[in-house]
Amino acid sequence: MKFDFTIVFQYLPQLLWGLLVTLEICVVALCGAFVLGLAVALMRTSSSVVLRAIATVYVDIIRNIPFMVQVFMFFYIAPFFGVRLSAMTIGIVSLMIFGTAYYGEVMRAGINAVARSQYESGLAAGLGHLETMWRIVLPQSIPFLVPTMTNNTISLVKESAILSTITVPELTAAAQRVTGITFSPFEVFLMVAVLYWLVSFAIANIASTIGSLLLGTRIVR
């Protein structure tokens, strides 16, 4: 089999445009998932039985339903209830909801990994629950959070390829269009694989750098 480099030079811009859409979706969705995941983690570790129950049910439901099924539910079933959104919006919202459950569990595990005495010390010093979490517990949970959060982020970026099934013009959808034109899936999807690998590699290195900076700051203080 001979690799056709002309396909790479001719159609790489279309794939890069699809990659740009993928990054746009992931940045918006995963930033939202991070914030909501923190809220879920705080609910899961709350003293309130009601908050813990709500967060637990949410996490259990989202984590046990395949992402593709959730995307289809938003795309095909939501309109029956009068909810009509663009494919792009559905992609962002569905990825955010899915990511929230996973980020929430990672943060909950990180919080629980910090010695209980640290939390109790904060309360004894007159701090409230949220302030104790923010100022004492969460900073100490960073060593436990960074590796798993990085892996989950990379996994969620790769899960975004499923959005091609609802016509979101992201990287995998762009590859399918180019394949339909060129009838050269080998060259096209090899390029796609390389692009996904580069994004994953960049995320891993950025997360490692951020983690080192945060840990360094915490240790100095």
The other form holds:
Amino acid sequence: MKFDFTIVFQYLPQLLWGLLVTLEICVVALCGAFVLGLAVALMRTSSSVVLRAIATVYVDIIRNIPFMVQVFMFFYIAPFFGVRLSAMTIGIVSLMIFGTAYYGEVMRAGINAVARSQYESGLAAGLGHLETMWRIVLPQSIPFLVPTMTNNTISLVKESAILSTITVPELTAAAQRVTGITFSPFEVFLMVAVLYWLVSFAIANIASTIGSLLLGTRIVR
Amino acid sequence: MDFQFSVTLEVMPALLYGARLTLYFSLASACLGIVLAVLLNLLLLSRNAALRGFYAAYVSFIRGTPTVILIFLCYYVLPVLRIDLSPAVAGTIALAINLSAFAAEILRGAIAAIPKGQIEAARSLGLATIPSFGLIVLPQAVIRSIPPLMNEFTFVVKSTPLLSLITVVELMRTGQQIFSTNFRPLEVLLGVALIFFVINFTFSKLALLVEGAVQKRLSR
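With the form predicted alone in hand, show me what the form predicted in complex with the partner chain looks like.
Below, the chain from earlier opens the complete complex, with every other chain and molecule after it.
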């Protein structure tokens, strides 16, 4: 049994470069997923049967199929229609579509957690449906949303590792490349695991700070 | 190029065989993972801060690391430790370790929800720490955690395609093997996606039913 971590530190810059790509992908994809997720949540809580059905089918399909299968499908569907997209684009789009369903579910639960009388009072005060949602219901769902959104964000960042299978040059792909040079896969992947863990840890802490800031200013009892 | 649904139907029997393997791997890792989760919760009973610290560190690290990385770690640690296991076993262990962290947290929550009086009653009847945990607290906690654990199981099923990365043949790899010979990736992947959908959809709806039953039982 022999571990040699010095060689991993030699290649740390390459791993950090991969980490940067992972972060870029996640920021772009998850910001998009956040906005689209809000739309899905509003559709799922709307009074229109058609909108509800479309959103429900979307969420059910995305959440019940493994991300890796989805990524492969997107990878092969583009050339099927004669479109050439970079692996990076496909990776970002598929993570966005995947994240939308998960964020949408959390936001829907958040909306449902707010007492219905709040929504009704908003309408009674003369606000429209969307305005009531935006100004009355959603701000009050924040205490519920922060912990679950944090967990979801962390698992979506973890899912981004799967994009290495379609040659997106992110952290896991960088690890595989370094492994090919150093022939010390265990040490390299342990280092990468620590890097991912640091990202998860940072997200958890940033989110709880944001959460307490939002709760300090937005929630009126 | 045209999409031929008949290809999907044609490869279905082969894919279903792969699905069987996927289910075997999922069930094996679920069983092992839950046993690990119970053992992890035993650590929390201890007054030893180091053991409780180990629990916290383990759960935080496993939950903060992608499943793919855990699979690679389990796969590549074997030659370092000079242990000879097949990729399938290494992969199943990796999925079990991944599940154990999430399941341990679910169990911890359920155990915290058991009234303190139950433990005090057990202790006053003369049961020691471990038996009162195993005979009184754990069974009640397990009933409460069945629905969330069933949900966690769908996450296990959804992470089995990652085993294909360490050459384990399951549903995803079966699909890849097929479309690398018939050059019809979309049709084959649709079949793979359909099977996964049916397994997970059924299971998550079943979890909802069980949750209703558990709620009813607990409120009685």
